[in-house]
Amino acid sequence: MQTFLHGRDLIGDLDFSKEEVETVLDVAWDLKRKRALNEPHAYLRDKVLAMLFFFSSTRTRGSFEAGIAQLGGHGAFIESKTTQISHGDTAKEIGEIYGRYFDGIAIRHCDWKIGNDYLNEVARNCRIPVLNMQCDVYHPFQCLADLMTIMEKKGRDLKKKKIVVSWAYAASYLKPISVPQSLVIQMPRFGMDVTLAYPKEFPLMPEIEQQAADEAKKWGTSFEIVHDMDEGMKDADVIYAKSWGPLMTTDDPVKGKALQDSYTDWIMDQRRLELAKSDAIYMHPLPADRNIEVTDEVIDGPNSVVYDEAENRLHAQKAVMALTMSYATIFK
């Protein structure tokens, strides 16, 4: 158990080793006890957390605030077109002024080539820990979160299991890639075999694909990508279908959305849930377009954990501030 994670930043999943992880993990368990009890756990009494949103959000904010509420601190919500940034504040000077008055800056910044990079500037000019709440490369918490829930279901001993990562159609917008890339760069260190399917216009970053295939051999298990959902599906313990942009192919938004609308049978149904395993699960991040991106009888069916997995934010990012949050001023 790796215990000293004071002043820490999470930014990209891999910034906490497997060990940490699995110590966020133990964490997060043993608060979702606590809560469930109702025995208090005030370890933030007196911090504050800036919570700096540059994306709307609903499970992201509500998390982070109840979360950090139930810790015994505070979470002030900031939206950014309610500040100077749009002004001229720089990152260096929110890293540098708000590492001043707050405990801990999390960040949620998805705009394509912007985000990550704004991350890591906040917090090279930060003295205390910053923490994604997603950006255009990453998101960390969702992936904790999922990572917890898989384990409830399926043990902790995830060797040799399935998760089928898979494009699926929205007609909404064109959504980030964060959270396709968080899983399959982190779930091979827990012994997963991880299939990456998409239609051929909507890869990952290539350096992600590469990182998820050099994880997958380090640590003993497979990572392939196949351009057919149904391929996809076959076999798989968790299925894990939502949609995502074109951004290797076009960062244009009338061009991506072409592409997208030429795939609308890329649905999670039923006939495709029946080529996994009978017991495998589905997940989703939410918000899912309905009947587009996946069926009602899916996601409201008996694999479905999509709720269990939302509340799963909670209990993981309060493990994540509780862990990094108690000494960061002293430690960073």
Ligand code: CP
The other form holds:
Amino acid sequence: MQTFLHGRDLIGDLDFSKEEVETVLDVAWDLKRKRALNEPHAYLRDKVLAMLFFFSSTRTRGSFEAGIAQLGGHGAFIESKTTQISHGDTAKEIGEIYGRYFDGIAIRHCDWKIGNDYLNEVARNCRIPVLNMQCDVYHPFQCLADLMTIMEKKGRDLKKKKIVVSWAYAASYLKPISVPQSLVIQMPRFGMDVTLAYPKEFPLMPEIEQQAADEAKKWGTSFEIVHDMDEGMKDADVIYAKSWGPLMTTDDPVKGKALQDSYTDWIMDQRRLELAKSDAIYMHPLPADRNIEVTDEVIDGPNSVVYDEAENRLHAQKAVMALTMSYATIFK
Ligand code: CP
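Having looked at the form predicted on its own, could you now put up the form predicted together with the ligand?
Okay, now the whole complex, with that chain kicking things off.
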């Protein structure tokens, strides 16, 4: 077990080794049990986490803020629009200055071709852990909660279990591609066979698809891409069907929306659920476009685990904060 995570950043899903992720999950389950038993677990007394948001949030904000408080610390909620960032504060300055006030900086910045670079620039210039609350490339804390949920429902040994990560239609907005990207590179390490399903204009970043194939080969699992939602569902143990924007095809929002609107039939419904194994679980990070992306029947049905999945954000994030922020000494 690799436990020495003090001072480490978590920006990309593979920043932590498989053994380190196993440690995170182990601690997360311990913290989940402690919370259920009302056992105090103030591992981060007097520590303060800066939570810098460039993009809205329900779950991420709530779970990080509740999590740091339950660990005995405090979360400072900071929206970029109420800072001097738009007046010139650079990523380097945020890293240097907030690194001296706080004990960890969590950032959500989903702007395409900007967010991940911003987080890395802050990380290069600060002395404390930088935690990725979602960028344009990765959503690692969502993925940790997803992995934790899958193991709770399907057992810790996921060898030969099939996850289908499928595109689905949404009408609300062009959603980031970070969730499917994190899933396809993380799940092979835990033995899952990954099927990625999308209409041909909706690929993930080519380097991520290549990394998913490389990880599958390394861990002896499979990675396949299909362009038919029904085909993707066949014999799946885990269905992760959600929307994302056609960012590899166009970053023009009007053209992207027009492309998206040509695939309204990619909805996760009961007929498709029945193509998977009878005990398949349905997952979605939320928010979902109800009855557009997924039917009420599926998301509120017996196969859906979306609320357990959302809950596990809290426990997984507490585990990473406790492991990375607990020392007074800086190790970066
Ligand atoms: N799943 C997720 O990240 O939710 P929020 O956008 O509400 O934080």
